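A single chain comes next, written as structure tokens; it is the form predicted on its own.
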Amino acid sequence: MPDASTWDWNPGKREVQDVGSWSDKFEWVEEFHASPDGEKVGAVVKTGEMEFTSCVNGEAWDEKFDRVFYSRFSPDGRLTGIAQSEGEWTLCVDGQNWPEMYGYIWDTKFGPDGSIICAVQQDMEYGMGVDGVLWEKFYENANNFSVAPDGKNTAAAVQVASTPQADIDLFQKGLYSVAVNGEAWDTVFMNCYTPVFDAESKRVACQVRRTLYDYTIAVDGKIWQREFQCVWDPCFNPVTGVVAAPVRLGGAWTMAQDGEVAWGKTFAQCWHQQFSADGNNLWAIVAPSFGKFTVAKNGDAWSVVSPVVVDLAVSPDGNRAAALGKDGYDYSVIVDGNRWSGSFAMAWKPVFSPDSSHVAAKVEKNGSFTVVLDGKPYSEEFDQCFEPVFSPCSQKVLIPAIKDGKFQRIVANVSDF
């Protein structure tokens, strides 16, 4: 991971690109991305009739394309984008393409180590690539694909033998298992989903249906000696490895662990937990009644409730969280089971301070972006800001945004808002 203590942070605005002269260079400009230090900023470009790359701070890539999206900075600042040309379809990053075309290449993500990972059609099979590199094996169908924490390791849900078309027996029976890195596990079952990691890249579990009706969950294949209504996706306490996930028992939702009910209280719904780093807490969105969400930390639920809660973050420390409301149209931001004051037509996930003191959340409002921390608005709004970064000190927050046509990167001080 890149560090972040070697970023500028002095307090001030710096304009980094004059992104409103590039309509003059270009015939369109779309789909602007910041990378996380503030100091590039890229966006997909047309350069001639049917011909588009890239472009990062003023300067196009040299290869043009038939089309470019799904631009996205890596963690160390390099911009990928997936392009396609006559057809055939690759990852481009920072100008170089992965050394082979493809029938579709789609979902980017990245490692820690740097490393960049896509899933792949080729020859209508479908697997995964880590830095250009496939697996060995391909599937006829793979999806929900996963990246370890490494970066290096890989995982999917995958059909493992084909079926004629309304073979519900054969169905029945199981066609579907988990690759990892593109060696299916020896047990099938009727479907897989949602495949995870451990902290330590080595363990996979995840959400299998055994039959119409059973549902449980699998941990390198070997399933808990428990079946319930249904389940959602699993995760490793990223200190002990038990596994935790939703499950449904009588109607209702509560947590389980290694195939025990985890949770004395039970609600309308329960999903999205996540473990605080030490494993200590379990935090998770549920719904105390139907249509009425909140979050819950080891069971014990907020008293504040929205329609729909989305985005939950867990501070570092693990003792604290946040997460979105929203109440029709409006967004509110709801931190420790207080919703901050103001509503938003979009907000987005919040993001907490290194030392778990402060929260910070990107926000829409009447056509423009700003950022809120802890409760209270920037001074200045934008026509596009990107999600906020602390400084390792917790003190500074890093604002990358364009207004008027200039792309700024900003240093604010915490009591600046």
Second form
Amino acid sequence: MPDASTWDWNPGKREVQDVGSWSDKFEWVEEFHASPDGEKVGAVVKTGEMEFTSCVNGEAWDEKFDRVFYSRFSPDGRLTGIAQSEGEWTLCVDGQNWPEMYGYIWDTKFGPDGSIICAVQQDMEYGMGVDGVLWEKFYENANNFSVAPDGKNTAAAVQVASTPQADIDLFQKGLYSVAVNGEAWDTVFMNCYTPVFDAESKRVACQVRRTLYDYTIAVDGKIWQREFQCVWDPCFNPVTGVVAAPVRLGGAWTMAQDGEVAWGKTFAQCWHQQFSADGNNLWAIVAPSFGKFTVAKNGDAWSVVSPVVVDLAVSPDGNRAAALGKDGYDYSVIVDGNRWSGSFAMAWKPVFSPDSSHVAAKVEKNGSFTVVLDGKPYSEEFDQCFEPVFSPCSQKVLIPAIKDGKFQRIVANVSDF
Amino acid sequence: MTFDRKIEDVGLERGVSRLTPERIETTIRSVLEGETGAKLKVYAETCMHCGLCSEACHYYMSHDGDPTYSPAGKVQQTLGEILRKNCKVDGEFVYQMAQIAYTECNLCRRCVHFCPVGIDTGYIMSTMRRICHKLGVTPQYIQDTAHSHSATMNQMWLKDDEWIDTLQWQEDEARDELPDLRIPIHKEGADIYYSVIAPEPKFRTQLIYQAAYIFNVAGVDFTMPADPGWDNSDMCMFSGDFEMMGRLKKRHFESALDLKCKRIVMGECGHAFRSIYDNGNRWDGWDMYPIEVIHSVEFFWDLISSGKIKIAEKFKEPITIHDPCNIIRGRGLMEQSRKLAHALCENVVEMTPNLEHNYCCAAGGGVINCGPPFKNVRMTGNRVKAEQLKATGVKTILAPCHNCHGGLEDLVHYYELGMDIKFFGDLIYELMEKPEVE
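Alternate state requested, the form predicted in complex with its partner chain (shown: the form predicted on its own):
Full assembly next; the chain just shown is listed first.
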């Protein structure tokens, strides 16, 4: 991960870029993106007839393309864009292209070490590329792309055999597996979904559908001993290596670990589970009853409920959690089972401070954006703002924002809220 | 009642060949006892066999009053037989049940309006399909579509890149006409998440072009996702694979929620709407959709009534309007569709019957997806619709639903009606005021 301690944490506001002037320089300017440290702002820009590139802090890349899309900053602050020239595609990173052109490239992901990973189609076969180095073996189809915590290992659900059109018999015998770094497991399944790596970036677990009716979890190609009516995405305990996944039994959902039911309670829904970093707590979004969602810790649900709950965030110490509730058009922020006062037209996933003591979230209200910290909104609203980042000491918050055509970098003290 | 119309289908034959009496009984009991409740029991016990539902069904009307095609008759030949025989039925019965449930009922729910006690035959037939799915007895082509959903999260076997490539291709095409046009892909925070069904990128790309043109002229802040979830359709709901239905809706809704869009606007499709606001959402545990879903009929009317789109010249020829079951009986959009039709056309000729009592296209409910073996079932089973269309005396039909388009096109050819079929998007794009381009 980028070393945030090297960033400028001096409190105050600094104008980084007059983005309002970009419209004078380019035919059009697409959506703005901010680098994680708030020092750069970038966007895809149109420079001429069928001519596009990216612009960072007012400087356009030298090379121009027929198209640039999926503009994203990497965690270490490089702007990436998927670029097309003469019908072929590459990934352009800070103006430098990957070594080859490809049939298609999409779904950019990033590793903590700065690696950049893409899904790639080459000659109508599918796989993945890490920093421009492709899997040695590609497949008839690949999807559900996944990157390990180390940013080096990759996995995807792959189709390992062809099937004639509408051959339902062959399909049900199994055509899909998981390829790790391009090498498929020996076992095939009817479907595979959401491969995920363990904390060591070695083992891989995924959802598998064995028959039309039987779902379970496979770990490194070996399935759990028990099958379920349905399962959702698995995850690894970062300390013990145990695999947890929501499972459906008898029309109700609960949590299973390594194939055995782990929670004594069942829910109308259970998904998006997440272990704490120390592996001691397993959090999940659950619905204690139909249409009423909340968050559960180790199977114990909060009492506050909403028709919809999304964006579960767990604190670094693993003892706190926050999520967004949604009731009709209104979003709210729920922390430790308590709903912050006020509602928003939109809210983004809450962010915990490194010491777990503070929570912040980007929100939108009446067409303006700001950051709310521990339930208190920042004093200023913006035309656009980006998600907040806490300082390593947990006492400051970085708010990259755009107001009146100026991209600014604000470092606020927690006490300023 | 005799069942004398068995049609050969690879999926049904293969499925039945694998059945055992024990599996049939156990599976039927598991669905009836584990997945249904008071609703099915009440329906089964309160049908008075009054026959009022018969003339509600296009199959019954098109087969000259054959009672085996009446809604109550179809229930008697499926659920009724199961209950009479205490779930001890054989493979041949299962074949018959599958053929009736998948291909002789469009789940259009017209009959609900005619039942004096409100029995929902569509629900009963859906339950029969669920049993057939659990028994592995499903028509080949709808099962293939369900497989496509499971492998790619869309119903047309489109691979991830093919979707994005199609959006960009349509964007390029449209820029020839409107140079500044954009189809913003995966734009976080857009007001509108625009979703379509997979036949649009596969066969009807002009609909994506037209929608993009209309949205750009109207100044709509929209996006189309780069990832699976873009297809709002759901044939698994109709095949009885409810687990896959839930997976599809989870992906669709979470795709929009993750992009922080405020509303989903979906293209002119009917059945997808049913999956979104009634079935798929509820299997996932949401009592309503987790993010507001708006049908194109509503959205287009909003654009026109608010003046964001102006109509330069109305469609002059007489035109009739078809009411798709899922957005009319299911959602109640008859008023908006009429306002929209009259805003676009000088002479709207109503069908008889119309609105919530309109006849089904006979393609919906997954029936058209059962493929070529059953095409004649749709054609002979919907003569009444052809007669209804012909009686309007017009040459153009407005139908805001993909399945209705497929079904009506087949009917027009089969009965040699010589009619053209349009989406609202077709007309709006054709008739709207277009900006001057240098």
